[in-house]
Amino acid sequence: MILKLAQSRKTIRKFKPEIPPLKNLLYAIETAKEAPSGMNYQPWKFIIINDQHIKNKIRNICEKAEKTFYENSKGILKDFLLKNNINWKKEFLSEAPYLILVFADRRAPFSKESTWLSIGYMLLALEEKKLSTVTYTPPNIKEISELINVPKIFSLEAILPIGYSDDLKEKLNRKNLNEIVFFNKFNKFDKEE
């Protein structure tokens, strides 16, 4: 069951206007809180945003910084962005019915790693409820945190726009097991630097 959820889950940046039941988001957060964490500190905090005015402000803050980021991108990152038609415009931040902002308590040991484990759990729970998202990592977390009055001990790790998919694109291919699994030692591979 979990493998099937993982295989069907894909990144979505276009959402239908239909509003999912809030209980499905709370289910995903309930699942996320079961993730392992260093010292069982459970350093994560979640803010659900459905206020259109706040979503618009978050989008504006992000797009300002994203424009500079995209203009300065180089190499394989720039190639990937161009190939996949990804640009500095982040419509999904204002068009998705909900945003979940995920924060890590900086005081906790392994807070970043633990919080990202909880995000992984959440992604599968959202897929189970037929909800879609993209794990968006904004470049200017300080401005967003100030907008929604977040204490400085918390670090914004990701924004998850959540809703029903309105994107027909295919899921990007995944590597085969024989490309990523080694036994007893790291084997030589083609893309070695």
Second form
Number of protein chains: 2
Amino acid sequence: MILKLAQSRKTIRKFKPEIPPLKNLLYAIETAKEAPSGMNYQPWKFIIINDQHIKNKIRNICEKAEKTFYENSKGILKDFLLKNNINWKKEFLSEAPYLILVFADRRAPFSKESTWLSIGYMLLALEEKKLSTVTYTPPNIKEISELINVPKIFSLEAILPIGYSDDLKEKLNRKNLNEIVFFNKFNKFDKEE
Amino acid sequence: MILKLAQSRKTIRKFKPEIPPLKNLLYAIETAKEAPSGMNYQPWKFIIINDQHIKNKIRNICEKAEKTFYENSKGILKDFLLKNNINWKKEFLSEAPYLILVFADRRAPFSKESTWLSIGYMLLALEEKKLSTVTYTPPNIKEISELINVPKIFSLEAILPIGYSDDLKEKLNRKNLNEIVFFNKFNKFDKEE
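What does the same protein look like in the form predicted together with another copy of the chain, given that the last one was the form predicted alone?
Everything in the complex follows now, all chains and molecules, and the chain you saw is the first one.
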């Protein structure tokens, strides 16, 4: 049942060193590639990384840029980061057994939309295989793409570290249905917004 | 099994007049709202439309703009549209029993990414309930948003007509795994691209 799977699935940033079977990652990508896409272009490409040397380099590239980002963050963003214990350190990039880098072909119509829709498919398939991840959006995609020879027509949309969860945190709360669903018009609109 | 669901799911543009239970649409939205989102902002809003008068108006607004779009389309886009028998007429907007309009709060970080990821969840939940749809991206979102009183901070990302399929077409082909998956580097890169 999809709803149960969606409800049990939560974002994980800490992984056990145990290496999951590669076939389960391929299962998730096989699911993702069934997603619809603009003009059936199927703009997605996936790079699976398990080479420790490359993982370390990706982590270094990201942390350098994250440091600057965190130093400059303020307001509700800063509060959210502090409260959720998120900082510039991205251990998961070198410690997760696998990284899946997700790219979108910039030439495709609705390239970003289609690719993120397929990531939705992928997350549920990973959950089914008891694999955890976070949809990490790296700050400096150009350097990473160059490191692994990715042509400029592909945009790096997300890095998904994959492994078994070593994180006991609770799933963050979701809003109630009546806060997000309206009928026929936006008439029940909350004054705050 | 998620893979089977993803494989059986296909885009549908023609619907039976039979009205599905509203609770199955809400089930799909309940699933969608479990998706992760930037800063857990949950930027999505869903408007369910079954008022025939509003559906007709939305269809008129869209078809007016689609007509111009199709008159100007050329090259591979035009070929794709012709081959798949897609034209400026959007019967499904008035003929599907329900429309779900999906909005993204522009103020949220990664608003578009998060919302399309949640649409991925939604499509699989709809498939589980034997409901069909197409992720239609309307050409003139401003007019539609005004029609149903949606504040400018929300961007209309997609209209999903919902109903039982009355379309016998085959699912469009997907690429093979080895065309979209690479290991550690983009080294198996096809010369064409």
